[in-house]
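For reference, the chain that follows is the form predicted on its own, supplied as structure tokens.
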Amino acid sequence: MLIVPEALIASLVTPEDAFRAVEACFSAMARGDAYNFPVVREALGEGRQYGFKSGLDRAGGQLGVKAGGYFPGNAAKGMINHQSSVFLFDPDTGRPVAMVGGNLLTALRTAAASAIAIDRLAHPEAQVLGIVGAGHQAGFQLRAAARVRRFERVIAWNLHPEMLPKLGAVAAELGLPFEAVDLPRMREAEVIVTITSSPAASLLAEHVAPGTHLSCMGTDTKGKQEVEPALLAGATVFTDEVVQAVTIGEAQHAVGAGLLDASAIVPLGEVLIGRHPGRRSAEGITLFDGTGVGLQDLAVAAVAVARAHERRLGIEVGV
């Protein structure tokens, strides 16, 4: 078994690698070649969460699990709040193949999923990007979105505004003007990414203009919520996996309130393989409910393992 430590991941997997791996994962899911196992997710108290996401991709030859969660006290200890590891197994024999640091991989695959949704669903000429949230993953989201659209400026809101300058620095690296705004001004954005760990909706339907695309990437647990249910009720809703969307994703609230039928939610892979047209009108709102599926973690981890073998990096251990 190969151990690929977290410290090696940045040199092994690029954002472009993650985009291609996640795109292939979406397509495999839509074709029925890959599926996720039920998510195990538990609250540990004091805001801590821990769980397991796993699955099998027959097309990619990947079987495995990501173990990890959210630990809000980590920042004070000099660590990021999201901590995880990915374990890969031989799908034919069950033999352990690799253990891979999952922190950067999670950020890369989350940003890649959002960017794929933007690429396939947002207006081609979208000029203003809005971001709700300014935590660790917000910068990854900004960079990934900027790779698929030529934005002219970025506006952002965060519950704790003192965190926004760090996101502004990322925008500056990309050559994009940046402005901190109140939530009502999100109506200026043609693409909005939400990436928070909020327990209550912050973005309301009145904050979103007609024709906007939203990638809602923060809700992955029962009880979390970034946008009000009325926003989903008035949008064409896409997701990575419908089962997760209605149980732990943003759709849990709209479906629970009877404002959205689960059968109306479209797997994004259906758009990628040409089975669904995606955006149908210039004025319609599209919303991607990104819950984060285990197959995406396996896909990007497999890239890291392949590169580590090529470069003779990592630690080989007997099992």
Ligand code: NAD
Contents of the next structure:
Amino acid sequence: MLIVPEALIASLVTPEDAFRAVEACFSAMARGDAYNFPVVREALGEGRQYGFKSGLDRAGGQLGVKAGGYFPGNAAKGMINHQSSVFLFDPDTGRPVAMVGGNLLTALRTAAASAIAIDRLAHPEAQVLGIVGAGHQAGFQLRAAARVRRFERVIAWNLHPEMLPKLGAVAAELGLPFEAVDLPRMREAEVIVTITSSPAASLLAEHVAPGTHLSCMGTDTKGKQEVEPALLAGATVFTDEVVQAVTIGEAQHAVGAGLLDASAIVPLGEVLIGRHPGRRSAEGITLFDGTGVGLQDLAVAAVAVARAHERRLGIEVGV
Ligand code: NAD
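Can I have the other form now, the form predicted together with this ligand, not the form predicted on its own?
Time for the whole complex; same chain goes first.
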């Protein structure tokens, strides 16, 4: 078994690798070659969450699990709030193949999923990117979105405004003008990414202009919520995994309130394999409910393991 520690990941997996791996994984899911197992997610108290996301990709030859969670006290200790590890197994024998640091991989695969949705669903000429949130994931989201559209500027809102300059520094690195705005000014954006740990809606339907694409990436647990359910009711809703969207994703609220039928939610993989046209009109709102699936984690971890083998990196241990 190969151990690929967190410190090696940045040198092994690029954002482009993550984009391609997640695209392949969503397509395999849509073709029925890959499926996610039910998510286990437990509250540990004091805002801590812990759980397991797992699955089998027959086409990609991946079986495994990501164990990890969200520990809001970590930032004060100089660590990121998300901590996770990915374990890969041989799908034929069940033998452990690798243990891979999952923190950077989580950020890369989450940003990749959001960017794939933007790539396929947003207006080709979108000029203004709006970001709601400014925590650890937000910079990754901004970088990934900027790879799929030629944005002219970035506007951002965060409940804790003191966090915004760090996101502004990422925009500056990308050469993009950056402005902190109030939520009603999100109407200036053609693409909006939400990436917060909010327990209640911040972004309302009136804050979103016709024709906008939203990638809602923060809600991955029962009880979290970033946007008003009316937004989903008026949008074409896409997701990574419908079962997760209605239980732990943003759609849990609109479906629970009877404003959205689960059968109307489209897996993004259907668009990738050409079974769904995606955006149907210039004025329609498209919304990707990115809940984060175990297969995404396995896909990017497999890239890390393959590269580590090629470069003779990592720690080989007998099992
Ligand atoms: P973080 O702790 O670094 O940042 C949290 C963000 O949420 C900050 O912008 C903070 O200001 C904001 N926030 C906190 N409380 C809020 C409230 N009550 N209302 C509005 N905003 C609030 O977290 P992070 O690592 O950036 O992750 C952000 C979210 O994304 C988390 O909920 C995390 O679980 C989720 N996430 C989802 C996926 C996925 O695949 N969908 C993957 C990774 C993380």
